[in-house]
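Only one chain is shown below, in structure tokens, and it's the form predicted on its own.
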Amino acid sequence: MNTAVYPGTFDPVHNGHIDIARRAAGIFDRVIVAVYDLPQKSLLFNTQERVAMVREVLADVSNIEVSSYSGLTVDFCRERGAHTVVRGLRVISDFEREYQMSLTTRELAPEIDMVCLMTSLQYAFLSSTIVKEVALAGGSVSQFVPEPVSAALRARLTHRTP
């Protein structure tokens, strides 16, 4: 079986990791979305919250699978028998990062590749980060979440103490 791993903090996941993740499962036999749990930046969901949300959303497709994960990308992908770890790339920026990931990954585990998959256009901007700032601001999200995400955004935040 070709399993491969898109990891990632989904802090919360977006339409943008959603392609991502199903066009992934088109190419792959198995698709583990491995949601990172212990990231060096803030986060506004805790890592259950991230897995759950992730799988609601991608609960149609049957070869995708959701899982969190600390330490190593590598030592994961190692644990679930998977060869290929995908990322998606937007900007020139997300390249630069990805190739030296992929470098490094080549180096502590030259079994492992990695395959970067373009955004699809509409989703070329949308970033976590860019979604919160959106929420935390007062606007709308419903273009770039699905509703689930949305209504979990809206829950955290009305419950937010500043």
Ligand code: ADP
Given for the second form:
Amino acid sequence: MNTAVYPGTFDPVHNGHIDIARRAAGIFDRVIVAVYDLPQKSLLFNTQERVAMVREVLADVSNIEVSSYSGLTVDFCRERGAHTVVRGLRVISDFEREYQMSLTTRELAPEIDMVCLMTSLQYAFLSSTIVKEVALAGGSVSQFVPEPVSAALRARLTHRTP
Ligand code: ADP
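Return the structure block for the form predicted in complex with the named molecule; the form predicted on its own was the one displayed.
To see the whole picture, the full complex is given below, headed by that same chain.
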């Protein structure tokens, strides 16, 4: 079985992530969307919430699993028997980071390769940061995220203390 891991923060998951995950599921036998536990950035949603949202919006894809992880991505891949890491590329600035990460991955785990899928044109601008900024400013994010994520954002931002 050809297993790939698609790691990220997914705070929250948006249509650009979903597009990459679905396309990866068409290429690999099994895709594990791996939600990174404690990234070095401030989070709006905790790990459990981020996992639950990804699970809900990709529930219809039978060869996608969702899991949280901590520590090194390569260790998680080894644990799950995955030899490929999938990442999405939007703009040139993503390339530099992913390139660096890919070389680091090869250094740490030569048996694991990284595959980058180019964003679909309609999601080229989309990031979790943009989604949160629009939601925070009171705008609608319904064209950027599925309904359950939109509802979670509304609920979180309504109950937020300034
Ligand atoms: P990270 O903090 O690891 O970058 P993200 O949740 O921001 O986590 O993104 C996870 C992966 O999804 C990354 O490879 C990122 O480049 C990719 N990605 C994010 N937004 C998009 C998009 N709009 N189109 C394609 N790929 C994307």
